[in-house]
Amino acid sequence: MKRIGSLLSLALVIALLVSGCTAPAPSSTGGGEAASAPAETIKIGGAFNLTGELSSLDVPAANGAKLALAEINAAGGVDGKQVELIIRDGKTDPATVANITTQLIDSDKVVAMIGFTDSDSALAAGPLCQEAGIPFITAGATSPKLPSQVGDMMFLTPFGDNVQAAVGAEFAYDRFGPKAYLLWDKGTEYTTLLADYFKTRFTELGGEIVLEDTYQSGDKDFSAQIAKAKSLGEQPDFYYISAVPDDIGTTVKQFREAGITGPIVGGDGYDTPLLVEVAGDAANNVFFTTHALMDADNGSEAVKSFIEAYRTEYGHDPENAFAALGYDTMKLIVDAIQRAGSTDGAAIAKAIEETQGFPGVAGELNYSASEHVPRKGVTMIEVKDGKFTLAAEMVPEKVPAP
């Protein structure tokens, strides 16, 4: 018995020594050094489609958010607390999007969420955030219907599709003429809404849709649609094609190879390196609406500074304007938490609604209790010699109702 007692005493001493010498596991802040992070952080969910057909938009958006986070934490975080961005991959799959959103809310205990550049993913995640009372700001989803579909916890950083479609219609009508061909992907919320808003504004201007056609997401052969277009007795003044990033390069290339050389116009789904990478020289004479021109020489001063910081962080220029939107979204949510003086969801949402004159890289941000989609100007891009160049900066004369 005496020996057993001695062994127990020795075991107790060893346990106490080990307990006293073991360092706590480091906490990642997403932007600072893990070893220097405070014990308590403010957790924000980052839901992005890092893989799948939307990755060419979401990866830059996530990188922009991480760059903003690094700057925020380097400046002291929020009231001395570091901010942690927990990024999870939705894989461009609605079921996975719902799963990671639930994980961010229930397991990771985030106080707010940012992410996604498409409306379908935002629609899959938004109601879960709404139910949990978690503010969610999209970093690129452009459906102006999202706040009314989801609720008062849903906000957009970009303009709405009705705004960019109106600009596309007004620009093309004035520059190319009153006769348009319209092709749209019927498989996504974004492409469906964009086409509808474009048609509404274009016909209001006196324009005529000489042929309207559709395709299904995932289609890679557009020969049937092209044959219908070529069968027209007279070709239209331009071709408006509402497509997602993974399709547009293929679509443009096939239209050009079939001998259709007229201007092709579209929305911010074209703002991807895939357009030129896939279409090559066929991408010339393509025009699209987006959020800002990512040009170190001709962009705004805010854009130039952002490009320099992004290049320093990642070794290359921003891939598209969605990098700037991700950056703006991260800055906005942290600014709202700072002004709210709280991590309560309702308080954060109220602070976002009170945001006025927030200086985003991709445009100034203003919100109110009745407007969760910011009113912003639109950048029109022209592809010349494989490069994105500025065609116009516009505010539409009239915007279709959401």
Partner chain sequence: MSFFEYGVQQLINALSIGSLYALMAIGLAMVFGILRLINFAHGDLMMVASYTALFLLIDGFPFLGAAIVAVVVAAIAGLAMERVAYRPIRGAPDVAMLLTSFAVTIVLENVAVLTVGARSRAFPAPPFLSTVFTLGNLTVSSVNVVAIVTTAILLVLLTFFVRRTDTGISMRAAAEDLVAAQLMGININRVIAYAFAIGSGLAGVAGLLWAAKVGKVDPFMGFSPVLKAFIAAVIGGFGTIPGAVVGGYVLGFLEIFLQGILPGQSSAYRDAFVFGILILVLLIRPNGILGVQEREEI
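Now that the form predicted alone has been shown, please provide the structure of the form predicted together with its partner chain.
One chain, no partners, no other molecules: that is all that follows.
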């Protein structure tokens, strides 16, 4: 019992420690990671799932944001005040995600929050920010429903999936024809939404889905699905595959190895160097919709310098589109704070709504009071000889309702 007594007292001490750590004390003693912390700073919360299943998406986004932060502070911050990005790890666990959001709002006293690349987390964090009157911009969740689900403090940096799916459908219909094969990951919201919107828009155009198939998140062997596709009497005009960045290289590789040579079309999940690295030559004749041409040789100046800076900082190319989105999100929020001239949440949100023609690495951002999902051009990329090349810059004719 002695031991248990001491354990209980240990628990008590821990409880005290927790409250000590999290009382509205300066973050330097134990709060999140403080990228820079001079006396007077503007605090922005960065909530990301740095560990757990979503870490391969959130880590690049956080890295992008940190890169932007360094540039901002190097350029003098906001009105002479340095900006501080307090990063906390949601661990891909809903309860922890909500905990860190509360901590950022309540203990760290951030004026605005960015982060997360998935709707689960964004929807767990969003309402808390909404309630506290703090603007929250998600760096990667692409569900166009988010703002309507959360409220007027919720913003997206990427376009909604309905927009890119519509572009994909229109582009492929015109270029390849009306018969499509559709495969998607049924265990992930992003891929499900993308496939749904694609199907809606494509059938609306008069296209036909000749075969529809699914796989489970975590599946790495697509041979059964491929054999099924190959057993189609006549091959479709193109293959629309909705996959997350971690899967797409594998999927394309295995499709090509099985002798399927037709065009493969998809969304911004394809925007990762893994596509070419994993699939190699097999990646040719792949088309996908994304935010901007992220290519160190052929991209815009902004893109080139972003890639350069990212390489210098982290030793490798941006892992996927989320790196650029994280970068843009950070830049956008700071820009909005500067324009608002205040750290009041409502004022910042209003400044975001007034954003027009903001030059992000991943495309130009336009918002309005009714559009918290940015109006953005969609870039269509074609992979040629292992390189991403610009196939088209498009705005969809018609966007499926969110």
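Numbering follows the first chain given and starts at 1. Since this is a predicted model, take the numbers as computed values, not measurements.
Regarding the hinge between rigid parts between these two forms, the matching entry from 92, 172, 158, 239 is 158. Here the chain moves as two rigid blocks between these two forms; the smaller block's rotation against the larger, from C-alpha superpositions, is 16°.
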